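This document opens with one chain alone, in structure tokens, the form predicted on its own.
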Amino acid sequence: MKTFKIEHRNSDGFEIIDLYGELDAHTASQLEESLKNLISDQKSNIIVNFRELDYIASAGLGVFMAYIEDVRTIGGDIKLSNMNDKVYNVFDLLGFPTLYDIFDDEKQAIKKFLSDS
């Protein structure tokens, strides 16, 4: 099993969370912690980059569901980018594309933020 890792960076005022490995019941709390910290710092323009994520379980999806409203309440959004087909299919199966903006790459997500503001 691949180890899970989160890296956080800032790009032009956008908070980018890079996910690596496998996001499941054991690792979901790390993502939860990252999102909670951003929200408590009032950082609400969040892009989650899935380029290096190989697998996501329902526990990982639950974290996104748990925090999207909080982020939108403070005037922001969570946009998702760079999913492989396997990860995208899990999101798609649960109807996420109607709730979230999902992009092929980070630049598109940033453009969408800029055009929404």
The other form holds:
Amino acid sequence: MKTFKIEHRNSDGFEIIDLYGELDAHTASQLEESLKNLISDQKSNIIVNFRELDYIASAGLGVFMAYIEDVRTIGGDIKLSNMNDKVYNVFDLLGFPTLYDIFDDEKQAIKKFLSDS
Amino acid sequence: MNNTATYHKAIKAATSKLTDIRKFVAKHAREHGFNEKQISDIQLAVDEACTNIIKHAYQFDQTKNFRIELEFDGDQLSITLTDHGSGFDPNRYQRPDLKKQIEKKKRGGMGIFLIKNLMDDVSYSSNNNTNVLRMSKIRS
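Please move on to the form predicted together with the partner chain, as the form predicted on its own is already shown.
Following is the full complex, with the preceding chain placed first.
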């Protein structure tokens, strides 16, 4: 099992957050901090890449619920990508795919940002 | 493979313990022949239930403890979580309205929905300051 970790990179003007390990009620505050920092810097084209995330609980999903409106209000979005089946299943059970853009690959998320702008 | 077996553990009411709880549940469910998909479901349901106890029953008071018991009987795993904090009634909860919650920047209420969805049977009782959540899953 990997320890939870967040890495942040910038790709062609898009803010990419890479998640590693397990996101639960203990680690969700770290993700919250990262999103808050981006929003306060007015960085609003955000992609969260789940490739290395093994597990998510509802506390993790709650972070996306709490900040999506703030990001959309400043003209951006939080798009999600590269989830494994187990993680996607949790988002799906809670109805996220109708309200969030979820892509198989980060590149598709970038493409969607570009086509929307 | 044993037909019946019981395992229990006392857990400090701290979110830092959630990883250990998930490992404890997965280890025993695997030993008793549950498949990986079912193990994931059980882990998530237990995680959500324990998070609720830590957060709502004990308000993150790490001096408090609660108890988890796993009981394997034939094809059935029954999990019992017992705490002595503030009670809550899972029957009050309905499927969260995601759109409304996002608009109001509200989160929460998803744990119970997931537990009910992931487990085969869920029951809750609260008497004399003792709250008992019992959930079960049949091995497929």
